[in-house]
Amino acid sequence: MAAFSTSMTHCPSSSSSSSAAAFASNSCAINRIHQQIALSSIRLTRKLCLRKPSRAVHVQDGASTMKVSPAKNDGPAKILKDGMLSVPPVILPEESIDIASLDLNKESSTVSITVVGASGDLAKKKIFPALFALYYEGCLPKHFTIFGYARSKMSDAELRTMVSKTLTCRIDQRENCGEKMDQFLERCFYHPGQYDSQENFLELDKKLKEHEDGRVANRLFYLSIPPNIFIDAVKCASTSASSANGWTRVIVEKPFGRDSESSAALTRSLKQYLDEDQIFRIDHYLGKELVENLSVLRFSNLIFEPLWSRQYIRSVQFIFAEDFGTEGRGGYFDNYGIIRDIMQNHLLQMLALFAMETPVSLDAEDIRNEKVKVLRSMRPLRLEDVVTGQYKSHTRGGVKYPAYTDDKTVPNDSLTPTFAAAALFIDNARWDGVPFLMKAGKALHDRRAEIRVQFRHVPGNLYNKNIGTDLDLATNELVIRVQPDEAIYLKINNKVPGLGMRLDRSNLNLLYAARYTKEIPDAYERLLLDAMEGERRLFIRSDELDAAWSLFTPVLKDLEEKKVVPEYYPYGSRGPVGSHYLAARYKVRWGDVGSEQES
């Protein structure tokens, strides 16, 4: 794809002492004063829900980029002796500018929205949706269009129709939720068309161009469909609907392949038609409140800060656990299963941001090489350190739950894990010895994700008699639940009121839903607004991946090549004794083992 940039025009010195030297200088300072006025006006009619452009943007087709130095404002406008108006220059902040998302001119240009596969449960449990929340909350831009493409045959109104049944009044419940609705319908337009089929996306650009209107045009596809048709997609996404004088995006559902080969193919392959920074790889679980907040935690807190290390961190586990089975996904999943399904994304992107160390800034990039360098220094698991299971049949209160192969696109003798349990290291002085415990599975007991942060022991603890032999009961913990029921809570032990003394553990707790009346935006909302205003802090870049994946790729090929047999556990249970054993070997237990009582 063409992309260019342009230079920003530089006014000359005012030094000269002509008159008219005098008056373009002046002219230009004033013309440089009206330009920082258009800015400083734009960032501050942005909504709240809009965050600044990241810096150092590289702007694909037609959009330019600028970089100009910062210099000292020496105040206000002078009248000079001759009668002349002395204005000091302005130079505008030092960071490199996205032209196309500070949008100087509003009128004239616009957004164009494409759900690749928008026929799918995906795009119309989530993608839709966290548009309409997007625009119910201000945060579309005047002028966007939304276009539905998929095989199935479908008019605009049949994709109308379809998509209000997923929508929800949910923000405020406020009264004109219903008019929201309406016009954010008549936004939403449907193209049939074949994933690989150059004049279909042909087609779709016409119309693209029909609603663009002349307005410069930035373009973001959303391609929601099966891994195996990404790259057609893009291709004809690419050389046949790519924006001629805006930008134009790709949002890449995982997975990103099954192993270090095949992503790092479907990278070489993505790129023959995007550049890098054209791609936005999506992990929704970065897009989570609780997930977004851990840097926040921690780096503008005092106290947290001085603990997160080794010397007073025992161990920190990440915990996903579902209460149902794989209704309804069974074949795709049996392809892939609970290690390359959550864990190598969604726990070990959680794992990168925990234990990072403070970025430069918050900028995109600086955020992405700190998370590098974690993958970088963790050991590749091993088989030994891995606990896989597979859930089965079991009545329960009169109801029998079915078993993993008892789902028809599931074959009788598959070995695909349902349950994972596995103890990472990373290498570094910061965590040396930590374990890094990771679990995830299907059809347990509860439903939950989280952060579990097991504190040391007191040493020399002088009330280690009132606590007992169980000095895990008394070890500090901090819990981030990222979902449901968000919360952040410290475990401590304090002294029961009355005349004896008698410890108890108890939470300091902040329950998000007694905490904020606001209901907390779905992760979609986030990471599509990110994605239109080209923030990519939250999303994953191409070096990352391969980094995630060189940790998972040799012990999934020993689970395969050996048929390692799960253990089998009971729909509905706690999942397999074996994930005990392997924290124990560490010397800790899982900090969700009898829960239910805490807040």
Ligand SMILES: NC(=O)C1=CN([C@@H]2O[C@H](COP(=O)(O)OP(=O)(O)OC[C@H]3O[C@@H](n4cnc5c(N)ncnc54)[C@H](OP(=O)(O)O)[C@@H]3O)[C@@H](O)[C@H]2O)C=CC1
Second form
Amino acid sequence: MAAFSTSMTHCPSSSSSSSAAAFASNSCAINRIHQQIALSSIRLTRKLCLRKPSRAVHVQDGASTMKVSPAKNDGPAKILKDGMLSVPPVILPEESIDIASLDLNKESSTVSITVVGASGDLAKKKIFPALFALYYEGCLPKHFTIFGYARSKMSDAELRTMVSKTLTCRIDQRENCGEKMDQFLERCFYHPGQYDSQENFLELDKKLKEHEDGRVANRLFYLSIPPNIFIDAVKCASTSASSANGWTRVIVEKPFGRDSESSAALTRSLKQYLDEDQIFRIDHYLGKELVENLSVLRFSNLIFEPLWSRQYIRSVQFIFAEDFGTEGRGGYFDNYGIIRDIMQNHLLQMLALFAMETPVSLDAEDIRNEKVKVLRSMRPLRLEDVVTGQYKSHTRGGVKYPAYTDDKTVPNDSLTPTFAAAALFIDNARWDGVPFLMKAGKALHDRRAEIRVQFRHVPGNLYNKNIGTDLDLATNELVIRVQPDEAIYLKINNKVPGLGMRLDRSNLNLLYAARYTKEIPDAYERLLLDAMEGERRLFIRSDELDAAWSLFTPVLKDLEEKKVVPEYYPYGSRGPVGSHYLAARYKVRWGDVGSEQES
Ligand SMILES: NC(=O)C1=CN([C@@H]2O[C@H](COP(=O)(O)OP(=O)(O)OC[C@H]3O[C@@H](n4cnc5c(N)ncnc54)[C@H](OP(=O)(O)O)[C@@H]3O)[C@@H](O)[C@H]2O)C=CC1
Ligand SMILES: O=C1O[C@H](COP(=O)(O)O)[C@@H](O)[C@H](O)[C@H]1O
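Moving on from the form predicted alone, please list the structure of the form predicted together with the named molecule.
Full complex below, order starting with the chain above.
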């Protein structure tokens, strides 16, 4: 099994012999055990087939009961080194395991998390808040230290003040939140330094060692810096601040290059200093709850998988919209554009998960193998299958919204697309001929990220005359709304109650806020925790990255070399009309148009 190492997860052990109490105080452990059991079930089952299966065991956490497979040994229940849950085979069904007996509380090791680029936007907005949320949930190890590293001059106290401004409490768990924030901030420190200075990283190393206090030291570096300084920082971190006796891992933020060549060069440079298994390429969309749920929806429900092919699906749409512009990130954005910023990574990753074949197991490598196969079966995107746009200034309600080129860090004559729509195809037996449409844009009329699965018409539909002439409106559509207001809903035709026979479009609706009371964790929380645990399922492997770039590099080159002028659209609008022509060419319509009232 790929490293499901939970050895770093500290969940305070309870002295109470009551397992219920112990479970209650170990919600983090329980959540992760749930995950591990889910992820490892196939492997365990296979192991059982090799041995004589003995009795199944139930682990209860009050709310739910999960069945886990018995382990070889008769010893106490514990998480094994490889992350597998080992439970005594003699435990009776329905009997619960005392979570306090799980060996989660590693006294002898410590994790140091260094946020490189700690003074920046992402660190403040996402990384520190996610680390605090993990701390609040009891998901960080007992011994941990967080270091901010950047060139800005700051004291520990100043870093804490900066960080404290962005920490928030969970809506559903405010208890002791202020106290926890103070405790968390006490564990945050700052070291100023240059990104290319071995000397400064050696100083950091010295400080880390003081905090690690002789324990097995595991170190996680989060590179929250612009890509042009990735390699300098990796070189210094690996040479001068690697752990001597534990693991050293590096989370790398996108963009991973600008095209196939620069991405390959970046990978080569990273691999001069790190092994592939030390590199965690983050795509935070993979950490989003509904993206994680895609596989569950497909592979644990009988009703979807049989329909998941060209036979029943007419088109699949991946839609990303933001109702604000580049806002201070114009300098970065102008060098990349929306295709590299959103499509080549976030939307393509969702597509790969959506379209992949059933993996052999839920192990990271099995899943990533299937994703790569999808990407490698796709046709590189052609210029005629892309529409680009750029937002222009617009005044509404007396407010003037800026054009993209009003950003001082963007050249006045920039042709960088802030919007793009594209039609992609997977040339394999399952998806031959099905258009996979993507649309992504900034400064549009709303904010959303969703997957829309449009099904084919019902052949010989008995109710055609009740539906009217627009058969397209009567096709079923499954919507996986990633954000905001997470939901999964299925549009169906339904009889309007009454004596007549009138049909309307209704939704079978799973609205998360109505169904689940627990706040949905931010994607960065899940990904940071996974990186600490060595779980690689949600990170991008280098061959996935190569395959992704191969699809987009030719068209990006064409757009740039031919200086294709984007279609201008007003700030706050629905984007270029050209995107509708693109969809129409493949005989489909964008499902999001007029969808505001859907759920
Ligand atoms: N912000 C976001 O929403 C997202 C960001 N990302 C990626 O995450 C990474 C960090 O993003 P973000 O925080 O916005 O970046 P910033 O531009 O805020 O940069 C982070 C820090 O890096 C240092 N820095 C900035 N420019 C330079 C430079 N030219 N040379 C040396 N140091 C520099 C600065 O720290 P100091 O001057 O103190 O050294 C700055 O505070 C980037 O790779 C970005 O693409 C990915 C997804 C979303
Ligand atoms: O990676 C990026 O993502 C954000 C959108 O992330 P979300 O989680 O808020 O949907 C986007 O604004 C940014 O341009 C891009 O670099």
